[in-house]
Each structure stands twice: as C-alpha cells, then as structure tokens.
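A single chain, nothing else alongside it, follows as structure tokens in the form predicted alone.
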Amino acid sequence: MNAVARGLTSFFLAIFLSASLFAQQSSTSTQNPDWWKNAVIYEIYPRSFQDSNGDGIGDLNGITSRLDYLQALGIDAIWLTPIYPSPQVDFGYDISDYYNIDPQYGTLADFDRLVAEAKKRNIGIIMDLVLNHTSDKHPWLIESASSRNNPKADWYMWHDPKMVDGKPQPPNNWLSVFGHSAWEWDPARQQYYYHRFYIQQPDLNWNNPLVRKAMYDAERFWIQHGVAGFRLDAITSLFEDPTFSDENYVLGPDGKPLINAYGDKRVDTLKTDNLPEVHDVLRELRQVADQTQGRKVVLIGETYLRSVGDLRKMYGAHNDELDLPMDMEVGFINRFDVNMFRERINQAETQINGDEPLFVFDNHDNIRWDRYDHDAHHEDAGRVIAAVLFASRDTAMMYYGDEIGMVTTPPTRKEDVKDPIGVTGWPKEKGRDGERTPMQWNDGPDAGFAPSGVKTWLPIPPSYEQINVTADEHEPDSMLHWYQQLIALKRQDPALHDGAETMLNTNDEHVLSWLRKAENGEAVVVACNFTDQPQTVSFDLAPQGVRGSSPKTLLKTPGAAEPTSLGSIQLGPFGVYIGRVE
C-alpha cells in the first residue's frame, strides 16, 4: 500500500470511528446527561469562519455550510463568541441586547437552523453569555446614567470621584485589563463608573438582585433555543471589594513597580478579581441551567486562576457549579517544559476531586498554538500539542484553524490593526488581530473563506497558499488527518477516552510520558518528544498492574519506525507515539 493510499486509509478510519460512536450514542449528544465528558469543543470565532453573503464578514449560515466538515472531525460541540447585537467595539463582547443576533451574522431564524441542523448531526452549539459588562450603548447602562435616582441607576459599578484641587479624579488605581484607568467619568451623573474592560463596557452591579434576574432571564431564553450550553466570559469578575480602596502595585526586582505593555504601573487584581461572591452567582446559574427538562445544559467558565485549589472551588463543594472552568495551567505554559507540563497535567488528575478537567492552548484572545513552535520542527511540535490536549484525560478545547495548522499574522502597521488593544498598546502590544484571521479553506481567492473578489475583515493570510483544509486533505500526513486520528482515537478508544491517568518515567527531562489505562484493564501509553533531538524510552508498567511488553500502534509521528517492544520505543525530534499494551 503506497502513503498516498495509507493516508486516505487512515482519514476514513478517523471517520468510521468518529460514525459508529455517535450512531450509538443516543439522538443527540447533548440529550446523554454525560455528553460533555471526554467530549470535544470547537471555539469558532463567527467574523472569521465562512462569509456566506459576500460582506466579508463570517455568519451563521456560513457556519451551518460547514457543519459535515466538524462533523468528519469529530467535534462534540460549538463554541460561538458572541453573536448579540452589539456596536462592535471589542467584537461582540460590548453586549446591546442580549436576546437577538446581530444582522451582520444573520437572525434569530438563522440561529435557530444552525441549532437544528448542527443536532442532526449531533454536535451542541454553546453560546458566550457576557455577564460582566455590556455595551454603553444597551439601554440599561443610558437609562443608568441618566439620573441618580432613576430605575436602574444602581445596575452598575457607580462611584463618586476623588476631589483633587477641586477636580474630580478616579476613586482607586484600579486598571482596565486594556489599559489605564478602569473608571470613566459621567458628566450627567457627576460620577465614574467602573470597567475592567473597555471605556465601551461599563460593569454591571452584580449586587443588585435585579441584575441577576435580568441575566438569569437571558440565560432561559437561549436555553429555550435549544443551546447545548454557556462559556461564561470573564466570570471571575463579577465583584468587586466593596472598600474600594487601591491595589498593590506589582514591583520588579529593583522595588519599583512593573509598567504594562499601556505605560501603566501595573497593579495586582485582589481586589476586582475571583471575590468569594462569584460561587453565589455560579450556583445560581446552575440551578437556572438544571431546569432544563431532558437535556444536560453546560456551563463553561474562562477561568484564569492563580492555583489548581482555585479551580477544584469553580466546580462547587457538592458540584453545582461549573461544570468545565477552563484550565489555563497546562495550556498557556508556553514552552516544551517537561516538569512543568507533568506537575500541571497530574494537577489536573489528582487535586480535582477527580472532576473533568477542561485543556485549553489558544483560543480569540492568545496566541495560536504556534508560540510553541519550533522553525526546524514547525508540523512535528503542533502534533506533540494535539496529542498533549487530546490523549489526556480531559474534556478538549480547540481553536479554528488549529486542525491544519494556521499560524498567528499580527499586523505590520498600526494603521492596519482593528482590535483596540493594538490601537492602545502598539508596538508592544500589537492586539488579537493574529489569531483571528479568516479560516483558510483553500488556495483560491480569499481562502474560500469569502466570494472571490471580497475585501474581507481581516486580511487572509499569505500562509493560505499551503496552509488550507483542501490541501490537507488531499495530503496523507497532515495535520488535519492527524487531528482526525487523534479525535477519532480520543472517542472509540476505551482507555483513551475515560481512562484513569498516570504519569511514567517522572525523572525523565525529555519525554513526557504517561498511562491512560481503562476499566477493562486496557491500557495505552503516550510519549511526546519535548525536543528537537531523538530520544529513546522504555516502560516498565508492572507497578502500575499493566501485564504486556508489546506495544500495538495506535497512532505515531509520520516517518518514525514501528516499534517491537515497550523497551525501546524510538522518537523522532518532537516525535509522538501513542500505542496500546499487548
């Protein structure tokens, strides 16, 4: 059999599996309580995946013209950033009325088809509900600032100034997470009101029992639409000390404070960030979620956090919380760290409380996964991430794009940015623009990601030409048919899927290895090359009550040799191998 043939082998491979698991599984996946589990997530950013008008901008039809192509990828569920009414400020995230769509990605009609035909094909589809802030442009926050006296005057962070010579100043040196001041001052009410985010997106006042209620609402109405489940944005800073009083400035070595990448002195968060008063909130939205009759509603938190004792509270003392705060620990490591990567990922399986942990490496607001990488071994260290975020025991987290390997491509002139954090903080920070360029379809005009001839609303990369789905597939080894293998692997396979985890040849500063060993005794062993040099490993699994001395591949780096025995399995500079004990 040529590669050429053994590649398309192993493409239909991936499908059949990824088939016969959901033709078992019940009439939609999000119908089985435990759907979730073991499950994989596609975040799509909806501007950047499919124009279907031609306006240059993704849609929601332009999504559900893709959807058999997720499905052969074998993606459980839909991450969809906001797709509210907004004024676009920080794309969606500034928040206008929180039960439409936004006319540039289509109707609520449109969103219910995708609803639907993404269930045919039993993938969920999870909203971004933004609970922090919303726009200044929604009509609380105008009918809030009107008055002090007004119906909704306390629905948001107001606070009077600071006189300073008879001028009003910021009440604290609390910063906005893009830069400067987080207090704008409001000439109608005399008085600032604060934002950890954008000027454009005033906090609400979660204090307040009719916000919650409002919030809670909107949350049933998409439950109503026939969501599979909410990732909870910024969820961690919904309270704020209620002293107001300033943070600590964050010193460097010489004592003096560290400047942001905005010319500020930067501040610690204690105040403004993770208030024991968020498990209030994450309760309650449980109890809104649970509500639901027949289905399992998710909740998804972006959850970045100082320690794994942090994250095991998001789940809840008697898990009615999150069901998946997004782990940042393993993902956002930032380099081929082996000690590192081991201590985090045996975080994950040991000081959870044994709850499903959440693996993410990028998403619309970091870098692609392309940080890790390595010029001489650019494909083989996105494969080592692949199988970190799909062999491990967790719920997985991907990105757009990172099936065929897109890379991040910032701007090269201030001129050209659109995010408003590259505006603010150019040259040193250049924004998200990089990571959310337009899904690379194939080598045509606009990538296929708009008609020909479209001024799209990004620039399609140049890496387009090579980088794209209808290459990939055409290619035995590519990164799209290796992502396939490994999420096919991840769904039919007994240990891989829901197997207990446990890390091997701990002393090992090379090779990140670890056991994945199911209920029946099955066993598969994992080993991932951290470097640009061969290495060499050998299992001795008798502690861990694994009988076998043959491995039977179940998937390897292309081009690495096949393997006798677990005394000696060979790997090739950021090598992988995945192999069932026999």
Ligand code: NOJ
The other form holds:
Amino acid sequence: MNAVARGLTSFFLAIFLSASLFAQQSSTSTQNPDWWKNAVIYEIYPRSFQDSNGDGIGDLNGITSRLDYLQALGIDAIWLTPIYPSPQVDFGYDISDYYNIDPQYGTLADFDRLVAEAKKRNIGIIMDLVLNHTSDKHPWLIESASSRNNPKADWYMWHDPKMVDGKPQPPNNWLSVFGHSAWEWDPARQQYYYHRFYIQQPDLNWNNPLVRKAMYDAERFWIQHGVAGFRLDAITSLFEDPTFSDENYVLGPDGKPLINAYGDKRVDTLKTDNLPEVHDVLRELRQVADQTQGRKVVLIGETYLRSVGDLRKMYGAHNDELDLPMDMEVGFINRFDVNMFRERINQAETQINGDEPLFVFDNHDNIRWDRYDHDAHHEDAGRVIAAVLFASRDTAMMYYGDEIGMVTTPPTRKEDVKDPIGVTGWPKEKGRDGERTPMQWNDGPDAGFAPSGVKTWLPIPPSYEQINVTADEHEPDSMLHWYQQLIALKRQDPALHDGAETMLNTNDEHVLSWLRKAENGEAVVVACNFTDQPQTVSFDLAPQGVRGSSPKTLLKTPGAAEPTSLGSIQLGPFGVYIGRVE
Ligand code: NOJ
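Can I get the form predicted in complex with the ligand as well, since the one above is the form predicted alone?
Entire complex below, previous chain first.
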C-alpha cells in the first residue's frame, strides 16, 4: 500500500471509530456506577487550556468551548487542577476559599455550566481537593496565627522552636518538598508552623476533628455542584509523626548525605509521609462521597508510594478508601526498559487484589513524555507510550497536549520563571513551567489559545507552528488520530476494554508484548518495540488457551507491514502492533 492509501485507511478508521464512539458513550456515562473503570481521564491545567476573555490566562468558559473536541477524543472525565480562589503562589494549590471559583477562571455559574455541558457529552468533571494545606492567606490560618488561644489555634501544625544559643531554631531537620526547612517562624505566636510544600502552604492539623469536618463540608459542597469525583492532592502527607524527631539523612554510595537541587542535605520522609492515620481519613472521605444518591463519586489519590504493597492498601481492606490511587510506578520509569515495564505492569495486574489500576505517564509536575524521547524518535516514542497507557487493563490518565505530542518547553532565563521552585532551584531545578505551557490549538496568533495578540501567562512554545490540533486533524497519521483510535479501541473492543492481561514472550529484551482476553473469549495481542531497530515477534498462544493463530489488525503504527501469521509480526523502530487473534 502506498503512503497515501495507508494514510486514508487509518483516516477512515478514525472516522469509523469516532462515529461508533457516540454509541459507546452512553454505556460509559457517569450515571453508570462503574463509569470510572477502564475510563480515560484527561487532566486540564486550567490556566493553559483556553483563554476566552483575553487576559492571557485560561478559564472555565474556555474549557466549555472545547468540550466538543474532548468528546471527539473520546474521554470520560476531566480532572481540573485547582480553580478555587487563591493567591496563586502554587498556581491554585494554595487555596484561600474552598467554596468558590477564582475570578481569573470565572464564576460558580460558569462552573455549573461547564458541569452541565460536560454531562451532556457524558464527560464528568473531577475537582482537585487540596486537603493537606491551605494558603497562608486563608482566613483559617490568619485566625490561627493571631494568638495561641483563638478558636482555630490548633488548626495548623504549630510547634515550639528548639532553642540554640538562646535563638529559636526549627524543631527538627524536616525538609519542604520545595526546598529548605519545612518550618517557618511566626513572630506573633513565637512558634514555627510546618509546611510540606511552599512557605505559603501551611499544613493543616488533621488530628483536629474540626479541620476534618470543615474539609468534608467542602467535599459535600462540590458534590452538590455535580462533580464526578475528586483528585486528592498530596493525600499521603496529611499526618506527621507526633514525636517530631529528626529524619535520617539519605546517604549516597560514599556514605555522605545526598544534596538536593536546592542545596540541602536530603532527608528521608518516613515521619511525614504515608502515616497509617491517612487510611482513617480516606474512609471518612469515602463515606461522604458515598452519601450521594444514585451517583458514583470517584476518589482518586495522588499517591507516590514506596511499594506495590502500599499501593494495594490505598484501596482499603474493604474497598472503602480510594477508587483509583495513582500508580506512579509504571509511567515514571522514564526510559524504555522492557523488563521494568513488564514487571511493574504485571505487579499492577497481580498484586492489587484485582482492583482497578490507574496508570499515569504525564502531569503538570513532571517533564512531558518527551522525557522518553529517543534521538529522532519523538513521535514514535509517544505512540509507544500511548499504546502502553490505553491498551493495558487500567484506567488511563492523560495530560492535555499529550495527544498532539506537545513538548516540554522550560524557561531559558531565571527571570522568566513563574513556578517558585524554578527560582529557588535554578539552574538545576527550572520549575514546572515547561510542562504547563498553553495548549497549541493552531498555528495562528497565540496558537489559538488566547484571542489574538494577547500576552499569555507563559510563552507559547515555538513548536506550535508544527505541533498543533488543526495540523493533526488534517494529517491522517497524526498523533491525535493515533490517540483517538487507541481510545476508541479501549472503549469498544471487549478484550481491550476490560479483558484480563497476561504478559507474553517474557524473555524478550526488546519488545513488550501482552495478551488481553475478554470474558467472551476474544483475544487481542499487543506488541510494542522499545528500540530504534526493527524487530520481529512471534506468538504461541496455546498455553494461554487461545486457539486461533491469525492476527486481524486493529491498529498498527504507520508504515508497518500487514502480518499474515502470529509467527512473524514485524515492527519498525518503536513500532506498535495491536491485533485480534482469529
Ligand atoms: C501536588 C500537586 O500536583 C503539585 O502541583 C503541588 O505543587 C503540590 N501537590 C502541593 O499542593
């Protein structure tokens, strides 16, 4: 087949798949209590998706105006990073009012309209709930800091100083994730407060029942506004060891403490992360979420953990905690290591009691998937990543712009940095601006992100001329069409939707292959070449109880040959093959 014919084939396949998508969508509606299983969740960084009012900052009405695009992509839900009123030190993760919308993003009425319009398209809206800390401008902190005996005196993690030579020093050596001591001195109270993140993000005291009640009230408020679920920010860091003793230093091979990007001696986080009390709170959050009538509110956790055992616990002994703790082990391997991928996907398949894994390759805190790039293989690498994400048995979480292959574009000068850690850590840590740049809709002014000629909050990356939605819509073999086709298969094909997953050819060092098998017996093989060299794979599926031996192609990377038997499937460099076995 020549290039044009090949292109047209996949173009028509895309049209076919997106047409049948609408039929499929009714069964994955958020009215279905299991809608979140094997779903596709699309993360939007609201500042950067679509600016509707010309202030250079994305907003809710901008997102509403792009819902048709998202529906055609095939997603089930949108996770919005925080849109509450905030001084925006950490771009919304420092909340000063849990019951409203920051005027930069719109109004509560705009939010309600977004929820309603999304619902018409069977898309749920997932709010980011930041429970670990508030902004230092939140009235709770202002009151709490005002004296040692006000009604909210015990709402935050206050601690007396350690006196050294008559001078107050932090109580211990705990570090903020964002650099330097996690303790900030408050002259009025003559005490320190603990902040795991920025100084402007004081940690709440979750031992205080009034704090819990206040947060559960906020959870209820957004459920009443129709949200489909919550992404629980930094959920493992709610509690601190009550002894407040020092952490151990993290030592390098030479026995000396390792130094982080901010120049601090690294310390462990055993006393500040994943303490057992977190599970009590998860159960309480679950009870609130379950008090909705006839509607499933899904709880997703930001869970960077140490082991798959810890991940398993996040679901709760009686499935009464998180629905979807994020599995960060697969997506953040950060290199094409077949063995590691095989092992970790297999762990998710076999060691979390059959619960639903949530795979994440990308978000607003990490370099985009171009971190997997291999020389000239940017797009090819992206296709492999997308195939692993959507063809595995998982709920798939993607980040805006992944579907067109947006590239990380960090600032080149310290004075341009917006994310404060990029200032503290420059040049080792350039901050997270690079993965938060405006969505590239077209090659016109401001890439279609903002009304023409506006100064956008972060610059539009120069790549927008080539990498943008309009260009991909016109290119049959584009990344966007690859994503649409993979997502449509995930929704429609019984084996790829929720079929059991078994790793194949487990000694292969170059190609990651697996079998998906539906309850009705349908079997699909997936093969991803993790190298820049052509590879050939061969499958014997008899041990898996699969009788057929002929592959019927469902999807393959552009240019790959059509295989005639399972005994010889050829893959180009970073090639992907997905076929039903008949
Ligand atoms: C995790 C969020 O993803 C990140 O963006 C934020 O800075 C921290 N939590 C603190 O809220």
